[in-house]
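This document starts with one chain, in the form predicted alone, laid out as structure tokens.
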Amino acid sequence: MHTYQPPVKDFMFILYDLFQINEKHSDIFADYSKDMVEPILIEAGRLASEVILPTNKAGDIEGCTLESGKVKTPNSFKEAFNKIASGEWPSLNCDPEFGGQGIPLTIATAVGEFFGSANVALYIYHVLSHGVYSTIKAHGTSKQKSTFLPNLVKSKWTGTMNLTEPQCGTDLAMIKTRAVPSINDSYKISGQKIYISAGDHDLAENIIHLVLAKIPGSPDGVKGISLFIVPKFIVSPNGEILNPNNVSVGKVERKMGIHGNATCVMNYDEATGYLLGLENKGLSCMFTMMNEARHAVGMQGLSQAEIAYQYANQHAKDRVQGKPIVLTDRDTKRNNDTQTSDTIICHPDIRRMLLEQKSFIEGARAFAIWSSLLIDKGNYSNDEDAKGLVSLLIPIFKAFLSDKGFESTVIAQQVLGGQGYVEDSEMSQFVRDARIAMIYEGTNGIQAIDLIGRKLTASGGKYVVNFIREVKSFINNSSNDEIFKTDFVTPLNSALDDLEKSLDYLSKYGLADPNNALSGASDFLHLFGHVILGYLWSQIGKKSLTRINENRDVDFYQAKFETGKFYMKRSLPETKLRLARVLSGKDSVMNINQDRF
């Protein structure tokens, strides 16, 4: 029987030892001591492992079905959904004004990883609802906030985002959904949206759809897009459900993964909707939800990598297969001549695969908390530099973590060998569930284009310059210890140099011909992602070395130090490969005639 062990200790290390949130960010976290936060994480982990995880495999097998126009979710989902809601977990970082608990995102991020590892298909229902909450809170009228937010916070209602249509995905200028002004400041919404996650289900009383549409006479292209609140059931101003809206489900998609989450074709036939934000400013309003969702999708990649790693790690320690060629020092008590077999973790290639997963996951977890901390600083302290830096990091966080998260699940599957390919192991589900994160909320190629086309040049390039300056400052202040310098500082400095060379190329040749930049955009994003994890691992390594010298929890910090060394020596050098690809420019990609494909 597989189990899930929530990484509570690792999060406590990152929060209170690495980033020292109580000391360095007391304006936000003064009320959130270790003694308060650790029990929250322990209880969230218990819920994840004991209540949510048992629904994961069953949900994958059963999937969602469309019966008489209504979507039925897997049998076990309703009870687990209600336990999550009754514990007020989705409201952790919602405003107390609307029934939330007001806890910073940084702490809620840990809970999100636990729930996502246990059953990401189920957790998506809550994640999307939080995005709808945030968007209405940021752009809604007082009436809209009082009508919709309390029930979204309680999970009595859930939410969705409706962008994609049959004829357009990323190119939203092509949307055909129309919003015709009607009575009482409402609109009649007509059109079809596709690939709508959690589009319909039987878990909540109402579903609040956020729908992009065009008002007749609006400007062409994206400048004429508005955003509308379109509930499944019409509600009164005090939140009382009145009657069904003209919203229907045309189809539930059959998918590779996340079977327990209903991905729907949604039909709007003069459905009643309400303008959210300003007319023709819908895309900028929707970006509130999209940016939040992109951070959540990066977490989805991390969460699937974590549970897959746990299963692979346990298998490697249990599976007896093969004889070690050379025994480690710790194993010298055993007789190599008489032993016939050992568990497969003794083999170097198995250790390599496990360390590739472990070093990515623990570095990515630090990235998750760092980015969440920047979001909190922007929200609580109105720190413009924090807002600018996290805006730069979001496309990297979404794309790098979902790419590497999927890769980690495939590596975990490889550790299991043939057993990883059969459904009984559950590893196939982790691979399938992780794959979608590279596609939705903007494909990872789009994230790379966004990074080089918009985010690098924001505020004149201020935020990428600030990041490089911060890493260089760390390097200059960390070169005294020769062991640490050799294992961490030197490889970090080399990777940072690769990042600067790639930026120089993009500035010189990308402006002259955008295809030079676009052809290497994904490689640049991965290069940047590795530098970020290298920087975070260097901070972890430095902290760990200090704790080892203080003789504090030596096994834990020694494991951190050794895992970090692996990343710096075996993963970080990928920046050399990525740099070479960026510098190759457009020719190898664009010169071949399209007829020769």
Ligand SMILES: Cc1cc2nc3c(=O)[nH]c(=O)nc-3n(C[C@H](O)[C@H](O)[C@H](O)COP(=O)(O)OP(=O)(O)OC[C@H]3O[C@@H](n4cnc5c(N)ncnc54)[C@H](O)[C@@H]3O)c2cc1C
Contents of the next structure:
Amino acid sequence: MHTYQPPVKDFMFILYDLFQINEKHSDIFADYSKDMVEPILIEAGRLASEVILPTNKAGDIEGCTLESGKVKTPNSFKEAFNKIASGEWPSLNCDPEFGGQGIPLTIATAVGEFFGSANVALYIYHVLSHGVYSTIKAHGTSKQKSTFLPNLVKSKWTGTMNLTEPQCGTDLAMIKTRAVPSINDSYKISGQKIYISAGDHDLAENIIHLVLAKIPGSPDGVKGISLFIVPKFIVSPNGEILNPNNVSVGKVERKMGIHGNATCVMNYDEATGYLLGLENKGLSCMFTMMNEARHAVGMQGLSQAEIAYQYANQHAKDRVQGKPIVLTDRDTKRNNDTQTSDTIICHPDIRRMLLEQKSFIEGARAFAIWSSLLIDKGNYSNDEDAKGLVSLLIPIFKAFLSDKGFESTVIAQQVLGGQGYVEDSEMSQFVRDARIAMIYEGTNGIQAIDLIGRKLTASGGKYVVNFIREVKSFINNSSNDEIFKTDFVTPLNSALDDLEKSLDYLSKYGLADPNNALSGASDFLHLFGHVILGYLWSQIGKKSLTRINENRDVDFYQAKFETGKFYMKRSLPETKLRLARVLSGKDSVMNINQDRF
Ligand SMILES: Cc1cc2nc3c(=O)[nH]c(=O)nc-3n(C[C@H](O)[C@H](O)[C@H](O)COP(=O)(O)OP(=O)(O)OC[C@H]3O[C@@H](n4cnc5c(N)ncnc54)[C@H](O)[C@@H]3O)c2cc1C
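Could the form predicted in complex with the ligand be shown next, to go alongside the form predicted alone?
Following is the full complex, with the preceding chain placed first.
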């Protein structure tokens, strides 16, 4: 088994040097000094590498099984789940009123990456529970909050989200599950939900399902959907378990990855449920959970990219194969022995692959903290601009990080050669585990449509204009250093220009014929994602140059500067290709007759 080195130092750099959370956002982070946060991250990293990682491969091999109507998770999961729970890690950023620790998401995000890298299938049980916690907290009555939240916060109970049905995943207007009013303000829920993550398991005492259903007589389509709390076991108002509800598992899916997470067909047979939020407003309530989950799914892409990179990096330094064509200083020192093969990290193509991973991961990590910071500013300081901007960024965060995260695991697999393909190396698990993030929580295609259809135009396009203004202001105020200008500012400016041209096209031709916009939606999302990472890398590059000039931790900052340069030169120009595709509009996509496919 390989090891995992939690990237604590990188997170500390992003939090305290790049974003200076203590100084620039002291209203939220005054109590979170470096000295206080670093030990938290170190301890979370230790748990991830020593307790959670050892369960990852076993979980992949064993998977989940359905025995006599009950789901059994992999043997090693219970102990690791309990250690995560007893350390109160899932409640880091839950409200102290319900037993949480009240720590901002920005800090909890780092912990999420560590746990996701160590075993994403296991961590999803906690992620979903947190989503259910947030949704009940946002929309529940005070009785619902006091009944359900304390045990969710303690991880004594877990949670699920139930949207998908056999006939509908994306198009929720076709939901068939019914909720019939019953006694004491409860409802009888009947229907089948499929692909429900963590739908059933043996890790916790109770499972709180959030289920979308229609009350008879409600309006057609999504306007008639309501949300219900349906516990696996009925509980008393003070949280005591009473009797089983009419909820059963029809099947546990066999699937490509995340084997340790039970993906279930759930049958509701007049199960007792309680309305959460207002009647017919279920979808907007569920969006509390979906937005949080979309951020978590982007993190999933990043977490798998990181662990896969660590394995690939180690392999590239161990595997001896092929002579270097051009000798480096190090080779010359190695006795000028040109006949000897060297470790594969000497080969330009291997270095390219490692840098593609490294530059994506470190840029994406800065994006993770930036977006979490905006979420915290929205929540703690009611900052409307932060809320609007992060709402624009969420579909990009989910889709760009999961697409590139998966791609990154495939590149890591390539670095391992044949060893990357056989199961012994554990690399293929990361590829398989990363793949689902592109599909669930709304496919990445749907994220792109959400971005161009709703998010860009929200508040008259104010938030995209604000973003462009912010990047331009950075460009105008960037340092006079010629190297920095050439390596960072010029490519950023050019990519921003591509973003503006694509926006121009979408507003002119997309409005005239939506297919012009829809045909290039995914390309637009990737173009935007690259501009964001280019902007963040430029900030990192600028900071690194300052620190190098101050002669502080030069190795670390030099590595940052070089990695950023790689991103700006080799990854960012993808905006040109993406722009060309956006500008090509609908013709090449829509003209071919359906019969010709
Ligand atoms: C392992 C796993 C775990 C899951 N966990 C959960 C869970 O916990 N809870 C839950 O409710 N669901 C869950 N899902 C379901 C998941 O969210 C859906 O599979 C996903 O949203 C896509 O829905 P679908 O499978 O019905 O595909 P479809 O909706 O049939 O889509 C098929 C393809 O068509 C595209 N498409 C559909 N409509 C449009 C459109 N209007 N415009 C352009 N393209 C379109 C999609 O992007 C996709 O590429 C899970 C799925 C899996 C595989």
